[in-house]
Amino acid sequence: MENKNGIRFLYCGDTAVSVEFGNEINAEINNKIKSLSMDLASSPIKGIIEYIPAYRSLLINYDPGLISGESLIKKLKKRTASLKSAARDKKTVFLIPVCYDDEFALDIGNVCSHSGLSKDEIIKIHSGTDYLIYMLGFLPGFPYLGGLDERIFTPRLETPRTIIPAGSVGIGGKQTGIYPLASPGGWQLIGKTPVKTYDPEREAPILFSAGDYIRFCPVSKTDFELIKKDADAGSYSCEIIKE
């Protein structure tokens, strides 16, 4: 189903609707999820149990005995129809200590190689952006980022390494991100944070949300060891900043 806005509705089984704003990943579609998220936050729908940001949708889930989904398509309809955009006057940035150290940055030669640029002029081109968090997923806390400069894309490694420490700051293809836990992986790890991004002993365990900024900080590996170990303690914060 499909409203005259261009916006798809779609059954996902018999508990779960997906509301598709676009085929492509960008900040508008992105926007517009934020909207519809903070609608049914500001005025939820009677039988919603949760809803979920994804690139270019949101997936609703849904108590069917309290709402059919033919009821709650009519009703995200009438919502998205007169949707405004999200207020884009502040951002939310979440200041993320990096050390790029060879330590930790144990493709940085790759990314080298293939951009052409020294060590220094890739830790400056990536540390010199707020990142997007379009989605978390993957594992919980991985944040999904855009707005990786197109001089530093590097190809996922030919062979994904079976475990990657968690904090591994890496770049997969268009995109870079955080190892929220050790898992297996394929990007080119070009850093690590002393940061605990993900932590379920935290009232809230994953750090950010969707729809807000992460800007890496560079720090020495000096640096690193004191974070970290504020950080292990749980009594590190990571400096937040609203513009």
The other form holds:
Amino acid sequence: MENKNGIRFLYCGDTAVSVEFGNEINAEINNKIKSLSMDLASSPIKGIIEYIPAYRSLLINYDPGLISGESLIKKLKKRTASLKSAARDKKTVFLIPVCYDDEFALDIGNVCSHSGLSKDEIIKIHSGTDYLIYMLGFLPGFPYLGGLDERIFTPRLETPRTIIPAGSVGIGGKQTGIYPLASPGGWQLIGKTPVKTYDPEREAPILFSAGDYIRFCPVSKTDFELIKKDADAGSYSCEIIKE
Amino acid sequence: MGLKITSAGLLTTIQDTGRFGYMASGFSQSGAMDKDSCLIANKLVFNNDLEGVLEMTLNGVSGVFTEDCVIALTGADLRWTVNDAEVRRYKALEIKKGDVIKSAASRDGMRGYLAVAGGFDINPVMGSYSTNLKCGIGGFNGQKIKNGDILPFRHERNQLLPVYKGLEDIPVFSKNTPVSIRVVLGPQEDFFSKKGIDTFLNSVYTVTTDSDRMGIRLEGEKIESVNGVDIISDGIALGSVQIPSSGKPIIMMADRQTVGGYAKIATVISADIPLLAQAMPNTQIIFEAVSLKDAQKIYKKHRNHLNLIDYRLMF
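Can you give me the structure for the form predicted together with its partner chain, which would complement the form predicted on its own we have just seen?
Everything in the complex follows now, all chains and molecules, and the chain you saw is the first one.
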């Protein structure tokens, strides 16, 4: 089922509908998903349980006891037709402190040899951009970030590590990201954040949402330790800028 | 105190109807694989429908009760005994302090459930009692049940009320073979050739041993795609039939990841998810396509059937 504005509404059984805004990964399409989620949050449609934002689609889970798939799609068509891109004028950027010291940057040598750049250049490039969080997934709070500078694209490790500690910052192919909790993985590790991006005890267990931005801010080992102390005690809050 | 576990079984966790509201952040939904059996277990002991129950896989638990209580057993036939006497499933059972409960390998069905009147005395995490093993949260200390664990009860009720009744119709999961599983085609059926969709709907698939709470993996004829199965990752609904590059379907279940990059040819309707949860390895499956309208009718019928259980237990 396609709308005249190119939006597709796909059946996912009797409990979910996928609203697809396009077929590529770009910030403009992703922004529409944020706009629709915000719209649904501010004026909910009865029967919707929750939704999962992804690169170019929003999966909407609903209770078929409260609304039928057809009438949900009807309502969503109306909503999407008059969607304002309210999200675009407010950009929320999370400033994530990262220590790029050798102790944590286990694979920065690989990034150097692959890119032909020095460590300092890599750090400058990596921390010099605001990355859009296209979606969260794979692990709770694992951000799929867009915007990595192609000069530091680096293939994954040939043999993945069996355990990567929580907070590790790495590069995997064309992507960069933060491991929210310890997990196996094949990304090239270039630093670590003392901030807990995932904390099941916190009211919002995950620090950020799809549609927000992340900026990595280099910190010294001393600052890393200071921030970590506060973060572990639950008294550190990440700096957030709205622009 | 509560139930002291002497034999924990293969994979035993506390589950409820699932963890809602956190999938946008990447948390799996979790929850009982067979939500019907979980719900009925709670209803049999007059619990809230949202209470946590024990989910046991292929093998049940054995243990000693350290206090009087009322329990109910549903789902797979795990050859339950109390003090070495066989006990019925789908019926509230009065248990005395010191009673020994035992179970063994399943005779029928994949997952058994044990509910205790008043529930287990555990704290919800992010709104749910369900165990999420990947994150180590929920359930009993975020972990699977081990030998020696003592599962505490809230013990609000320890006497068999006169209204406690059993259900006569005990399900037999392996009765029909192959099991017919109804699906609504989509969201990405257009990624598959006509031949691929014919294969999907007209051949017999077999549940493999590497199926788990994340997904039921099937063996059978390869499903032909038009031009590969890679999509731009999108959200995964419960029951999505994902076709990876091997061409062999994987049905995404309770512990599925929230997003994924393989095309999904169809989605199993909600009423048939419990049948999949109870399908033992080597169970044969055939898929039957239904329209969304029909799926909705089936959902309503199924829900009414479950709602009626409350009345059947009382009158």
